[in-house]
Amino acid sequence: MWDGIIIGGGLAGLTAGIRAAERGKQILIISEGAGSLTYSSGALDFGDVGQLLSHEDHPYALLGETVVHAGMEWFQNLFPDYRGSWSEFQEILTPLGAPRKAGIVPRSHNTEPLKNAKVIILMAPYGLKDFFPEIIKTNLLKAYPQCEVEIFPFRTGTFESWHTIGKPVTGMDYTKYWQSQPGVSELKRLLDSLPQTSGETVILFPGLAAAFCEPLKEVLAGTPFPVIEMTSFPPSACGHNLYSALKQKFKSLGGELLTGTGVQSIESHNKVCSRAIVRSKGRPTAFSADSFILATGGIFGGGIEATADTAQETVLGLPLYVPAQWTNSEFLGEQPYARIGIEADRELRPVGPGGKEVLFKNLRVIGRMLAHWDPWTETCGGGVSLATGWFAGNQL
């Protein structure tokens, strides 16, 4: 018998699991996959919290400013390398070298040093897949016109056999190497070999993910110039390392993580959930708990199955908010289908149409499964996941 079962192991589910485990609860997370973190930049977006709090049905409005703030503060205490303040956006570089706003970001991703730079040295690893130095240089010159941008190509012997047979080297491959002992030593030699230039110099480096590697952070701290990491196209090493760090933290607190399988259904009686039935190779297995959390990730996470005409929640068949018109003909405009999800009360318990009837007393819905928010146009995906996950973990 578990204190709580969390269905879904993405950012929201792991946040809820860690927070509950910190409070001494016995928690089981059941997850079909890794969630979307490995495809993200590793930065967490909160959006314009003050403005979103005024949207009556938005998850921020359900929880209130204090909870949203507490979720951010809790995460930064867990990962002190993530910098950012409650009301101030940070800037990071996209994989093509253009700055964009973000919420809280790893220290080495913050572009602040570029504002006063005179020279930018763009490190260009040979054979790196989906890396376009000339395009990056053009975008950097547009964003930082006071700078000269120099491309510094280099090769490392580790991947010479790959180059010989034409095998591409991904950002994840390079990150794994840089975080090894030989890679850390080579990186230090490489940075020490850079030409000395006059004026303020900043180094741009793709794919280190130093936020989760202490030896790399020591190397970067010892350079005479700032080293800024660029984000990468998916899969993202920084996002993957964040996912791994969250899993490790959850397990270190005594939590159990069951991956590669999904919940087929949840048994309930008198609006109280009792057992999760898990799909397995043999017969179905039942897990009992006092409380449950649904964090299955919406349409793109598999928690909602959508066809051209209908949408359905996959575990309990919970009713969904579905806008009358799903799509917008403007390609880059807001798409109404992004707001499809489960409506909830201020305790994040699912409610029926009209919001008056609580459907399950001991079930909470978090993250992308909640209705009435858009992670893309409102740029608040990380904030909603942290706030709702932290809150639900406190309730278990």
Ligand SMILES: Cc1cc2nc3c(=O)[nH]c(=O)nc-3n(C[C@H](O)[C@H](O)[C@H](O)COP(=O)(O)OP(=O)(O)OC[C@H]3O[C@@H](n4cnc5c(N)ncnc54)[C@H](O)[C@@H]3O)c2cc1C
Second form
Amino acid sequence: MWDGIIIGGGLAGLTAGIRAAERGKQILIISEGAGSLTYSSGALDFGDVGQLLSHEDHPYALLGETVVHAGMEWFQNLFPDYRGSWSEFQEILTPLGAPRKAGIVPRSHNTEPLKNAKVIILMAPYGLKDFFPEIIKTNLLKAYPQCEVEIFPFRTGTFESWHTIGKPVTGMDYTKYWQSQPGVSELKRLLDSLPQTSGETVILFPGLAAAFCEPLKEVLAGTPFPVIEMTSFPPSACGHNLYSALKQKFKSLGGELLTGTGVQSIESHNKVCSRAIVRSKGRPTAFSADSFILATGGIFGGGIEATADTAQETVLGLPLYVPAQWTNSEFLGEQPYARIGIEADRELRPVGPGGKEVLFKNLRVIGRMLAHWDPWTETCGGGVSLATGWFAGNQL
Amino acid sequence: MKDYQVVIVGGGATGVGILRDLSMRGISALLLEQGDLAHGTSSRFHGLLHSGGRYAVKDPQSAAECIDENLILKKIAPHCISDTGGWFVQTKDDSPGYVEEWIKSCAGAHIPIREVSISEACRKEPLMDKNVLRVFEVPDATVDGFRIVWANARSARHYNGEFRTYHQAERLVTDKGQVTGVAVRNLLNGHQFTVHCDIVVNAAGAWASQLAGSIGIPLDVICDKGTLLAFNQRLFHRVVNRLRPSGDGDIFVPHETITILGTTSQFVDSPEDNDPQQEEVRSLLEIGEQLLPGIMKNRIIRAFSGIRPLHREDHDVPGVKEEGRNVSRSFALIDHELQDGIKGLISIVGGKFTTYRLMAEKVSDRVAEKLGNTTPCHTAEEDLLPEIPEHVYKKAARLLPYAPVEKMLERLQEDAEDVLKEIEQTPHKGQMLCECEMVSMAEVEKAASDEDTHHLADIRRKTRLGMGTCQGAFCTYRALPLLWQKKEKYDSLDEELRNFLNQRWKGIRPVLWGQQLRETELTRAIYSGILQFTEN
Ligand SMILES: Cc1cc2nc3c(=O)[nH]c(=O)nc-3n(C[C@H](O)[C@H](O)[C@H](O)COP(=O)(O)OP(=O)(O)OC[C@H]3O[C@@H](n4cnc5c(N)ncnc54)[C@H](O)[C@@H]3O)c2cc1C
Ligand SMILES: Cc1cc2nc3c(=O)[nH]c(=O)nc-3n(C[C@H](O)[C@H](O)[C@H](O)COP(=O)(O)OP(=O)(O)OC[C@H]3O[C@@H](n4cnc5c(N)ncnc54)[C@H](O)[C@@H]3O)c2cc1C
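Could you please show the structure of the form predicted in complex with the ligand, as a counterpart to the form predicted alone just displayed?
Now the full complex is given, and it begins with the chain already shown.
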């Protein structure tokens, strides 16, 4: 018998799990897949919180400002490698080298040093996939007109045989290498070999992902110039490392993580959930708990499936908010389908149509499963998952 | 002063077919196309090389033309055609009387048919409904419209024929009751100029009436919109038709790794009215279900619509407006000297993709006669493209993984050598930039730098980039640096990307469910979230 079972181990589920485990709860997370963090940039967007709080049904509005703020603070205390501020955005670079705002970012991604730089040296690892130095250079020159940008191509011995046969080297491959012992030494040599310029030079290094890796952080701390990183095209080492760090933290607090298998259904009685049913080795297995959290990731995570006629919640068949019209013609503009999700009360418990009746007393819904928000037009993907996850873990 | 003997307006199958034919006869010709080649209906169709079976009962003349052209094209353009064969299938809802009539009509049109036993049919097409009553085999095949259009253009170029893409014929120029040229606008830079010639051929497809209308000549072309669905898999091995009078959604055409189901039929006001609608998708699926039970379980990657230009003689219109399929699909060659007393203008309207060569031959015969040229037509005998030399095959097989080789060579033809040389020198350019359709970086780079490529969408049509299951989620980004290298000729990267994504979106919107919706969420995450592109 668990204190809580969390279905879905993405950003929202893991956050809830860690928060509850910190509070001494016995938590089981059951997750079919790895969630969307490995695809994500690794930075957590909160969006314009003040403005979003005023949208009546938005998850932020359900939680209220204090909770969202608390979630943000908590995360930074949990992971000092990340940094954010309630009062201002952090600036980081997109994979094309354009500056953009974000809520909480890996420290090494913050572009602060570029503001006063005179020279940016853009490291260009040979054969790095989905990395376009010439375009990045143009975007940097546009954003930091006071700077010169030099592209610094280099190759490492490790991937020579890959280059010969034209095999792509992804950011994940490079990161793995830098985090190995020979990689750390080579990185040190490489940075030492850079021209020793004045204090106004900044190194921009793609495909590194230093957060959570002590030896790498040490190398970077020892350089005479700031070294900063940029986000990468999916799959991203930085997002993946955050996912690993969350898992590790959860386990270190005594949490149990069951991956590779999905919850098929939840048994309930009188509006109280009692057992999660999992199919393993062809046989259904039941896990009991006092409380449940549904964090199955919406359309991308698999918690919501759409057919030509309708959309369905896959575990309990909870009612969903579904807009009448799903799309608009501008792809990157508002797309109403993105707001499909479960409507909840201020405790994040699912409610029936009309919003009055609480459907299950001991079930909370978090992250991308919730209705009435769009991570892409509102740039709040990480923020909503983090804040709702923290709240659910805190209440459990 | 004449610039060319002939100007052809329209770079679809019909127009390029005419360009090739005239050029082979030694007649100097320029073709103008407002978009990329095959920008109109010739890339928005079913891709069925008709055996004629579909028209046998209703329109024996069309049927006979189809089977003749079917055999000719299989001979001269084997690399653009996949000889899958086709079936006509009678279900319990289809009238037995019609079947008997059909068998007789096929014999009359010399379309060879063979009855296939139900057990053989179920074995060969396991997904087909098991309750079908009778199955007949015909020589249907599938055709890659885009490729055949380009093959014609290349062959024409070989004979000194010229074509300009993104050049719009704004209006015809006349002098004393005779058409003497075309006023043209280069859509890429806005330049306007006039081209003078003896004869203008109006092969503007669904737009033909607009061109004729520019000098007040009435030309009645009905725009009949047809919507098609592209499935993610090869559901059938061969073309599968319903054996009944032609109706919506009753033909499945397999192409490479996908299957196209269609089509609907609905009159629209303009050739640009080609947004597929949700209701059309539904009706296609309902009818498709009868031959392919459980059709909804298969992933649809997109819907798209094309416009059939149907010619209608003004006097026999009553009632046809409701049903496009009753208007003849055989073509009309209109010599406006005879019809309207205007010399120097010929329009070609209607027809089918399958009969484009025949239509071109008829037009070219008429043009040649007027110009006093007596060289006969050779387009039915000469191969559309030279064979790919053995050493090129071998080199490709050495440099690239097995699967993409064949397709790449078919797409690139004589340009293959350049691309292979590039891969040999810089091996990483052999990486697949588009992983769904297996298009190498070197090939996309080549397409991006071609002088007749002006937008990301042109690269897509040339290489199939972004046409696979991811519908551009990954490869759009990967094409950006190649556009950037040639930035003088492209719009800004933001704009190219936005336009490209919006074009793809148009086809996804009506089929937005299941895996496709999930893919959409990923694509928005990448372009809005990670790359922070915003709407215009
Ligand atoms: C490509 C991409 C880029 C992104 N970029 C950013 C960014 O730059 N900034 C930002 O702030 N946010 C970004 N996000 C968004 C952010 O990552 C998501 O909002 C957030 O991760 C959603 O978290 P979640 O936990 O709700 O869902 P998910 O991470 O999707 O996790 C859901 C989990 O539930 C599991 N699951 C589903 N059904 C079941 C079942 N029946 N039983 C058991 N388990 C189940 C899934 O396998 C999955 O592991 C990005 C997302 C994507 C996809
Ligand atoms: C849904 C559908 C399915 C079909 N399926 C099949 C099939 O399976 N088999 C088959 O044989 N046939 C099929 N057809 C018919 C076939 O596609 C068309 O008959 C054929 O493609 C028409 O070719 P075209 O060159 O005449 O017209 P188009 O390909 O439309 O070419 C006309 C060109 O003229 C250009 N143009 C117009 N105005 C101007 C101007 N002012 N200046 C410059 N350029 C201009 C346009 O941009 C266009 O590219 C189908 C049609 C549809 C709609």
